[in-house]
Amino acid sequence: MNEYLRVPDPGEGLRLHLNENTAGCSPRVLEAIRALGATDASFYPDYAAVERETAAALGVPPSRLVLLNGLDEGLHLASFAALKPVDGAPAEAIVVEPAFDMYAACAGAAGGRVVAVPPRPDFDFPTEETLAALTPRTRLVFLTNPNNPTGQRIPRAAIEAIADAAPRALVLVDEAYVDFSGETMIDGGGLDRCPNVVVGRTFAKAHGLAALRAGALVGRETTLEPILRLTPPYNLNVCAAVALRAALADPDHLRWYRDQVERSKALVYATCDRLGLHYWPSAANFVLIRVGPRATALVAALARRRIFIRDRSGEPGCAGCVRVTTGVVAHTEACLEAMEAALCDAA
């Protein structure tokens, strides 16, 4: 049986081990949370103007968004939505590994049958692969862009070939990490090339709302209409409704943390190359790093020092890697020389 466990809270220290912004929220969304008064809480939110606002971010009009409490819950409507089942048998949804755990659980609630498609050792896309897992019963294509925890891109005539192969299924394209990355299904007329596709976001990583749970779904009117069917009529809670309308309105918080993303990666790839250690170029806000037999003795030392990473040898094509969250410069420094001392002590 698939199932999503959630990672442990390692207590007080430096998160670098769920790709979360460990610069911490705008400070408006702080004041637009305090600003909720007693009625604000026991009233049933209004949510014209999120919808209207997060809308107008996207560049889509209100009707091609549904918006959500966590993209997670975005992921359990689109598989209830897309997976009944197919002549009496189940229905298939397809995973590109390595993988969100969730897609799998996801698809294993809504009673699908998951096909997985193995990585290529480099981790280029594999597009063929993925074309030739389809058959008659698959209704749901799980794609993430870029994905975790490769960092790598899905580029765009991939996306289009297996939405185009695939068009009684539902091509859901999880954009947790677009923020970093600038590259969505959602512009030059993605939707309407490809109608079978529905776009994922987030606000937990680039903006700081993951404890909030704030996400949306984009998509044409009529693919989402069976999501919609399925959709709670108050799942976004009135603080995450605020929140994200505050942190949408301060631009300038979201440049300052991308730009410290930017700055991070670029020192984890100089220490990998001073330390002969191979990673993968990410268009996320982590690295992919391997460091071979000692990836798992590597996040027990920095663990001992308060210092959290991802150990993930066991996802497929991931023997001996972790992942590194890079956000705040000063996170990623103390890190790197965390990393560093641990791996000479064990050299």
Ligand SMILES: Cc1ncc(COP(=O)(O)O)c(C=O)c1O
Contents of the next structure:
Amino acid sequence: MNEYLRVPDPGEGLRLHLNENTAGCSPRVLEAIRALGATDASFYPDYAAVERETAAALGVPPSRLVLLNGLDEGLHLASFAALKPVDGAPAEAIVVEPAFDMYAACAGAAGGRVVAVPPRPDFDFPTEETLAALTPRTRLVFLTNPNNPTGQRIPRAAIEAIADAAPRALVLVDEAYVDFSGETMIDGGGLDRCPNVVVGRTFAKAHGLAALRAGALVGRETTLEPILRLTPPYNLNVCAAVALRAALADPDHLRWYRDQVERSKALVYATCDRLGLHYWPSAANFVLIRVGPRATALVAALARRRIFIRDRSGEPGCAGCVRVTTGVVAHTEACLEAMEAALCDAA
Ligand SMILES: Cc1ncc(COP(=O)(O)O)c(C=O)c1O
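Moving on from the form predicted alone, kindly provide the form predicted in complex with this ligand as a structure.
Okay, now the whole complex, with that chain kicking things off.
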């Protein structure tokens, strides 16, 4: 079980299976990497500038920020920090399904017991069910806003209710797709209102730095402290550090990409409406579509045309579903054309 389905040699194919940025990073990122010199490689990196600029971009003081080698590192660190045994028995981590696979993988690796909250029909956020799953052993709650793979938002009141009800737990609000949804717990004093919340961010998606690996955790200083103690001192390599600064300094590229994503989602919705396929309007850069029993065959048919989408039909609540990354409009058009042709062939 691993979220990162590795396509053998995708070559010139269209990668629409991992919610990546299909346009690529800002050209400024490549310029920044090219400008590095020999001693930039030979000296351990200095993070002062990247910490200051990232904190400013996220609207927090640097003391509330931990930079990461990708958000996955933050999931791993938070699991090890939070999931110490409770009275000699495993601590519990709540995962609201369907969820990013890394939560269960990281919680399990840290010795925790995963408590899964099943989805509601149509993926309304199961607030009462999550509250009911809390026990005196709960030490970590993973919430994803907006969710992967459904693209659905979590109401802020639900996050606050869960954080209030679990004061001994770390509530990790994974905002990997926040650049497309615009809703963050950082706004409106959320970190002070909910001191046990830590927000997870990645620069892999909207900023297109997936291969460079750059992410962040944001929280109150005392909440981050146990995580900081586990964080390797030079976890962000120098290319990622300069890339992150350059990406944050190019808001036009981000705006342009967000617009592509919005237009791509509208195209997916229109095609699904025309073909009578159910989908969930998404607050992220992908759409979950119910194509029915033909999901696995459809993914294979598209792969033969070197268009890679993700079969999510095995996930809780996702029977018959595929997930399609919605990035550059031309890529989405190519995918929709191939999907329609494959579905017609199969009919
Ligand atoms: C919900 C969620 N969290 C975290 C990540 C991982 O982010 P990163 O690439 O920064 O490790 C992903 C990547 O797909 C994701 O979907």
